[in-house]
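Listed next as structure tokens is one chain, alone, in the form predicted alone.
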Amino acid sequence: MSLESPKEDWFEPPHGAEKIWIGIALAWCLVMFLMMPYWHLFGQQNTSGETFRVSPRDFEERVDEFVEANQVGELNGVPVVEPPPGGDAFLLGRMWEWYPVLKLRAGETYRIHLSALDLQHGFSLQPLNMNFRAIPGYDYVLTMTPQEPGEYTIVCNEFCGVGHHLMVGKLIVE
């Protein structure tokens, strides 16, 4: 650290190799800027969905009706629910659980309705690394076609309080 002020003519415009590197960085920024909308529209890693306003209590009632109509079992005290292929499935985030456990069939398309009851929660489907936010008052409808059978873990990746580390759910694909 200097105790003196820089000379008044300290700045020199870029020259030689500096101009080339600035040009490369600018070109790369433009390429990445154009690739973002391209991959969103034509890449298949982003799920586009619909969003509706809904009161948290109304969404909870829909989830309860869905569970009552489609429950096929129970896992650690949480209902396991199998929606009809091509149908709607409801998933609710609340302190500190994902409710219910969804059981889906590989190759079938489902509309997953996702919302939160109390706080903002992060929906992260591992190991696929799908990330969405579940916010009270909004019903996010994600169209999903699971391809690989297995058990997938749903993790809350948005800090939601002291029990945040316990907020883990399951999605079973057969």
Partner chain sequence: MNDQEGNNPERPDGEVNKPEGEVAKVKRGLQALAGGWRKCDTTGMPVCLDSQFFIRVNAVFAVIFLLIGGLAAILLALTRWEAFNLLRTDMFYRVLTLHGLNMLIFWILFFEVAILYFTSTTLLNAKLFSRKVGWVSLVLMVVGAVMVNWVIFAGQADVLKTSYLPLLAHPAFYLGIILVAVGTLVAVFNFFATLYTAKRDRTYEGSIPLVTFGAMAAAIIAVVTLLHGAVVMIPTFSYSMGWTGEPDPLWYRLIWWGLGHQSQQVNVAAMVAVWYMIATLSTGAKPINETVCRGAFVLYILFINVASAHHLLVEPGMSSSWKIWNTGYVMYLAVLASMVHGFTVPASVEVAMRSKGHAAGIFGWLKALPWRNPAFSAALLSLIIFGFIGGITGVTLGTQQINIIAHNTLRIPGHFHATVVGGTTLAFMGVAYYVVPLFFRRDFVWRRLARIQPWIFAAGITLMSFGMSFAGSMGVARRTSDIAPAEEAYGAVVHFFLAMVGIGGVLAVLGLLLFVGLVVATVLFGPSNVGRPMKCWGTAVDLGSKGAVRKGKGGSHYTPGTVVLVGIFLTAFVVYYFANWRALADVWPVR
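Here, rigid core means the biggest group of C-alpha atoms that superpose within 1.5 Å across both forms. Numbering follows the first chain given and starts at 1. Values in this document were obtained by computation on a predicted structure and should not be read as measured data. Compared with the form predicted together with its partner chain:
Relative to the superposed core, residue 150 shifts its CA atom by less than 2 Å between these two forms. Once the cores line up, the CA of residue 107 ends up less than 2 angstroms apart between these two forms. Superposition on the rigid core between these two forms places the CA atom of residue 16 2 Å or more away from its counterpart.
Given the form predicted alone, corresponding form predicted together with its partner chain:
One chain, no partners, no other molecules: that is all that follows.
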């Protein structure tokens, strides 16, 4: 029994159903393992490995330049910015807003640079439910292809102080 020392020669290979279950479980673990490289090669949704170090101030400057060059309007006081299709777009998370509002075209691919200014923030695109982290000091490049046109919401899903729940931004797809 499990509360006492086992008999001297307790070493024995598994038998019967136990042995078969170990085999099946191992095979299933291998399937799960292989699904990841498989999707990496053939799937459409993969997390990016493209990252650059950047100081939060420098990133903020780049965002400002980007906004100045490409602003097309304003939504609730936040600039609406339309990056060139296929080009670079910048998105900054800071207490407690997502800046600016990006206006993208369906079917085009963009390099979205995501970072945070002050604390860690969580980029959560709704109602699609796609989630990425924004960390100060890192420029995270997500190469995304928006699909259906519409107005999307960006929620912050990493705690960033008392205004965290108010940190809700917009993203427009045309």
